[in-house]
Every structure is written in structure tokens, then in C-alpha cells.
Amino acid sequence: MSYNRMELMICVAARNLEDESIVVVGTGAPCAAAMLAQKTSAPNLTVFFEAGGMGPQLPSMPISVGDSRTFHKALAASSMPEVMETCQRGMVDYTFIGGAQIDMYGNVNSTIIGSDYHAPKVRLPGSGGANDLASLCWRTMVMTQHTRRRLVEKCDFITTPGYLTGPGAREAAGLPAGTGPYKVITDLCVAGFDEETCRMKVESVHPGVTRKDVEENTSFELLWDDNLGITEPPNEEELRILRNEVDPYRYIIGRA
């Protein structure tokens, strides 16, 4: 069955969300992944939204984290401070973030492009809640297009900390031990992070993608898993649910 790269990324992300876990998501592809996970492999997944929706039963794709649908049949209609406090208490398993740049240690930039903060080449939206969420949730996942401009040797600005400069750096900065980047899901591959060096390590390449394709679209040296695999493509049931129930109007999957 044919599929596009956005559909592949969403299906892969959904499979990485464990049943009976908690995830904080924004709108867009992360929300689609969480909704798909609830309808397939993780029916007891609890979804939080930054604006305060805790455990809603989403009737359809929300257009913002404060959309009234993020409170539909929820466990609680709380507030942003309460969601962030829950993360700070170590109760949230996963979060998703995105940005313009990510480096080998999983640091993310969504603030500026350029070396001068006060006069950048491009000024981006900034952190939102990304810094707080990736600092406090146990596992951070990133979904991004795979280009040399996005996977960079050094971020122009660190909006959201990954493993900073390597082993021990997060803890030295005062962030909770055991937290940090978990998966980077791109339109070319799936990467994790090496336990010893904290560097990005490719675990699988997508069907039809070669190691050379990935390397040519990355601005730093990647590590490669000894058991490098081929990403399992979306199956017919995943695509049916994603297209008909999660995103029937193609708000997200139509962006491929």
C-alpha cells in the first residue's frame, strides 16, 4: 500500500509511544501520532496538552494546544502551570518537540538563524513550552525533515537542551538525571542516542533510503547501529485509521 513520508513518520512515532504512558504533545504531527497510538498499539495512552487539557478523548484533530477539543471528555481541564508541574514531578514519560536545527547531541534551535541574537538572519517563534518539556519529561522525541540545514554540526542557538555537550552535561546544568532525547524521526531514518557518548545513532533507514542518502543530508558525523535495520512501513490498518479517523481532512498528512 502506498504512503507518503509524513504518514510514515507519524506511524513510526505512534509505535514508539508505550501503552499506559503519558505524553505531552503539541498540534500537528505529534498530535496525530498520539491519536494513532491510542487507536492502535497504545489504547491506554494519556495525552496532555500544554494549555491544560489532561487526558481528553479527542473527537478530531485540534488546531492549537488551547483548542476546546483538547478538553473534550478530559480527565481534567487544568492549566499550563499544572501541566508543567506534572512534568517537573517526573510523571510524564514522553514529549515531542520540533525546531529549525538539531545537532548530534539532540540540542534543538527554534529561536534564531545566524550568529547575532539581536540581528539574526531569521527570527523564529522561540521555545513556547519546548524548553520546559524537554528539560523535565523522561523521553523527548523529535520529528523533522532530514536536510543539512536542519541536522547541523552546531545549533546557532540552543532553545531546547538535548545532551548539551555530551555525557554528564545535562546533569551538570541541573536537569533531572535520566531525562533527555530519545528518538529523532525524520523522513529518511530513525535515530536514537548512544548511551556512552550521547551522540545521535541511526537505528533504521526508511524503505528505499540508503546510508549514503542519510549521510549526504546530515552536517555532522552520525553513529550507526551495528544492527542497522529497515524501518517497518505503515501497514494497511495504520493507514486506514490515520487517513479516515485521525486526519480525514489531510491537515497534517497532506503536507508531505
Contents of the next structure:
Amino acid sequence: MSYNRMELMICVAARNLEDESIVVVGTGAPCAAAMLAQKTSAPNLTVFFEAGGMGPQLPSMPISVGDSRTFHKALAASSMPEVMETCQRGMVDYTFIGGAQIDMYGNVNSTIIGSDYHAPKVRLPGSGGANDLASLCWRTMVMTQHTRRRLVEKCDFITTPGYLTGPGAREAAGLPAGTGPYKVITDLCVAGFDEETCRMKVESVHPGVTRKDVEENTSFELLWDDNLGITEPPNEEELRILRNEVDPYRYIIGRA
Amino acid sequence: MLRATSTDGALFVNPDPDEAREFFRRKSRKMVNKVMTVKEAVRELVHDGDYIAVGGFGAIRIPTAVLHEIVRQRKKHLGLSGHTATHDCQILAAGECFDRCDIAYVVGLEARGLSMASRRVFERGMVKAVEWTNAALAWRYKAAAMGIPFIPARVMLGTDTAKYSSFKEIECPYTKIKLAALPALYPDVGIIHVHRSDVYGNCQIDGIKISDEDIARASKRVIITTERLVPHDDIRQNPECTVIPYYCVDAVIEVPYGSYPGNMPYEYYSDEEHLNEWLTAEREGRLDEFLEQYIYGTEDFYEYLQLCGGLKKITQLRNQEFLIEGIYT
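Switch over from the form predicted on its own to the form predicted together with the partner chain, please.
The complete assembly is shown below, putting the previous chain first.
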């Protein structure tokens, strides 16, 4: 069965969410991944949205992380402090964040493009909840297109902490121990982070993608897993649910 | 990482809880009728130079009528709390109403894209900016609502967001861990749209509250727009639903469909067509014309709503909110 890269990324992200855990998502691909996980491998996954939606039965893809859909038939319609404090208390397992740039330590930029903060080439939205969620949730995942402009040697601005400058840096900065980037899911590969160096390490390349493709589209030196694999492609069941139930209007999967 | 300059680290609002207590000591507790017009509320309660906080979540449960009126009355030099600020930021940026901003989220409209008009005010240095995060601003409101000068938190640490912010790091006196000491944020004016209010300003909100319980308590003056004015007895029949008590509130205005073009939970969904029209006008350099048509050239929110399709449009958006399909095309 054929599939596009967005469908593959969403399926990979969904498989990384353990059943009976809690995830904070935004809109778009991460939300689709959480919805797919609930309908496949993680039926008891609880989804939070940072504006206060807790455990909705999502009837369709939300447009905003605060819109009515994010608390449709939910467990609770609470508040931003309630969600963020639950993360700070250590009860949220996963989050997904996005941005314009990511470096080898998983630091993410969503604030400015350019070298001068006071006169940026492009002013981006800023942290939103990204810095909070990546500081406080146990495992942070990033879904991104894989290009040299996105996977950069150095972020123009570190909005959201990955492993900062390497081993021990998060803890030294005061961030809760045991947190940090977990997976980076791109349209070319899936990467984790090396335990010793905290650097991004490719675990599998997608079917039809070579190691050279990945290297040529990355601006920093990647580490490679000794047991480098090929990403398990989406199966028929996943694709059927994704296309018919999760994103029937192809808002997300149509973007590939 | 970037070099921080001397302009960084501004605190736009004094976190001193005793100064705030002196203000709140004098704030009226009279349970009197506070109903007025949007025009009066903005004229009397929003002054040039004030620091404002907007409730809701960018394009969800926003006080559109008041934001438009701030632009229409050409208020200037406002400070803005850029907390989940999407369409609200876009409206105020279009009017060039603010010149300083605590940023958690600005410029963008989530998946809809970036607002060129908002980008412009930040990229051209028309706004003095300080970086924060959504939780940081939410907790800054909470510290103010609690009447304490700061609240410790475990966010922002170690990043450029911290470098371009203005909090100080502290060591916990008990555990010795590092913490961000987030300064209390007491806005001059909080502006919030709710589902129900009585004439005194006792308010009920359905669905998520976002940060509005704390904004209402932290702000020195509070302007409420409400979908419906309800009899005082309605509030007393369901007191557990009261989110904002009257003594926080200075003005109440009944503005049906007042969150349009934003989503109002359990009432109507967002008008994506109109939000897109706004973004397109910015992109194509027609913003002045657009503002003339929809804001400067209209008398009030009712006229704006009429221009946008009136009750027919709202009926469609109500159907969308309730997931009723196949009625409209």
C-alpha cells in the first residue's frame, strides 16, 4: 500500500506513544499522531492541550490548541495553569513541539530568524508553550521536514531547551532531571539522542532513503546507531484509520 | 548564543505587592450596575500608555469589540501582554496601538500562518520586546492574583528565551535547586469575554478558562464583554460556575457574538474565511483599506458583524460549533 511521507511520520510518532500515558500536543501532525495512537496501539492514551483541554474525544482536527474541539466530551475543561502545573509536577510523559530550526542537541528555535534580536529578518511567534512543555514533560518529540535550513549547526535563537550544550547542561541550568528530547521524526529518518554525548543519533532511515540523503540534508554531523534500521512503513490498518477517521479532509496528510 | 544588550530585561509593570494592595484597598466593592457601552468603557478605562492583558486564547473567546474600539479610538503606547496572542495581537498591531510587549506567543495565528502586520511592528523595532513563555505569563498573572511579588518555576532556564527575558534566577531555600523567579504581572486593564454576566460583573465562563481567572484578579481594572447579560438570580442559582466575582470588574457590556471572528465554545466556531481574508489583505498590502472598511469605517461591533454576514454567518458558525453538517453550503 503506498503512503506519503507525512503519513509515515504520523504513524511513527503514534507508535512512540505508550498506552496509559499522558501527552500534550498542539495542532497538526502531533495531534493526528495522538489520535491515531488512541485508535491503534494506545487506546488509553490521555491527550492534553495547553489551553486547558484534558482528555477530549476529538471529533475532528482542531484548528487551534484552545478551540472547542480540544475539550469536546473531555475529562475536564480546565485552564492553562492546570495543564502546565501537571507537567511541572511530573505527570506528563510526552510532548511534541515544533519550530523553524533544531540543532544536534535538540535545541529548538521558534523566536527569530537572523542574527540580531532587535532587528530580526523574520519575527516568529516565540515560545508559546514549547519551552514550558520541553522543560517539564519527561520526553519531548519533534516532527519536522528534514532540510539543511531546519537541521542547523547553530540555532539563531534557542527558544526551547534540548540538551543545551551537552551532557549535564539541562540539570546545571536548573531544569528537572530526567527530561529532554526523545525522538526527532523527520521525513527522511527517525533519530534519538546518544546517552553519552546527548547528540542526535539516527536510529532508522525511511524506506527508499539513503544515509547520504540524510547527511546531505543536515547541517551538522549526525551520529549513527550501530544497528541502523529501516523505518517500519505504515501498515494497512494504520493508513485506513489515519485516512478515514483521523484526517478525512486531508488537512495534515495532504501537506506532504 | 546571542548577545544580550542593555535594553533587555525590562520589567514593564511593577511587581510590588504592597503597591498593588494600596490600589486594591481603594478599589470599589460596591455591587452597582456597571453596564455601559464599549465606547464608554474604552474611553474611560483604557488610557494611552496603559498595560493591557487580553483574555481567551488568541482567536477563542476574545473580546473583539473592545479590541476594535481601542483601534478605533486610536489608543497609543499601550503595553501588551503577548500571552497566546494571535488575532488579538493582529488587531492591536494593525492599529499600531502598543509599543512594548511581554512576548510568549505573538505574530502567528497558529496553523493559519504569520500576520504580516504583526511581524512588521516587531521586525522594525516599533515595539520593545521581552521574551517569556505561555506558562511564565500565566504564572505571572497567578502571582499577582495571589498578591505575592514573584512565583518560582522550572521553565525558561538555560535558553536564549531567558537571556532576553527579565526574570531573575534564585536558589530554593529548601532544596537548593535553581528556579526562575517570575515577577508578578499586574496589568492596568484586563479585557475578557465571557458567556454570562450579571449587571454587577459576576461572570460565568463555559469550557476552558485559559488564564482568565488570574487575569481578572491580577488586573487593576477589568472590562467584561458578555454573550448575554443574565439576571442576578441566575448567578446565585449556580454559584459554583462563577469564575470572576463582581468586585474585580469595572465595566460590563453585553456583546452577543462578541468573540467573532474567534470561536466561542458552545456558541459558535471561528470564521476561518474572515480570518484568512484579514491575513490576505495584509499580505497583499491592502490592510489600510481593510481596516477602513471593517474598523475605522464602522460605528461599532454590530456594524462589523453585519458587514461580515450578520446572523446568517453566525448561524453557519453555530452549526459548525455543534458539528451539524449538511445544512449550509
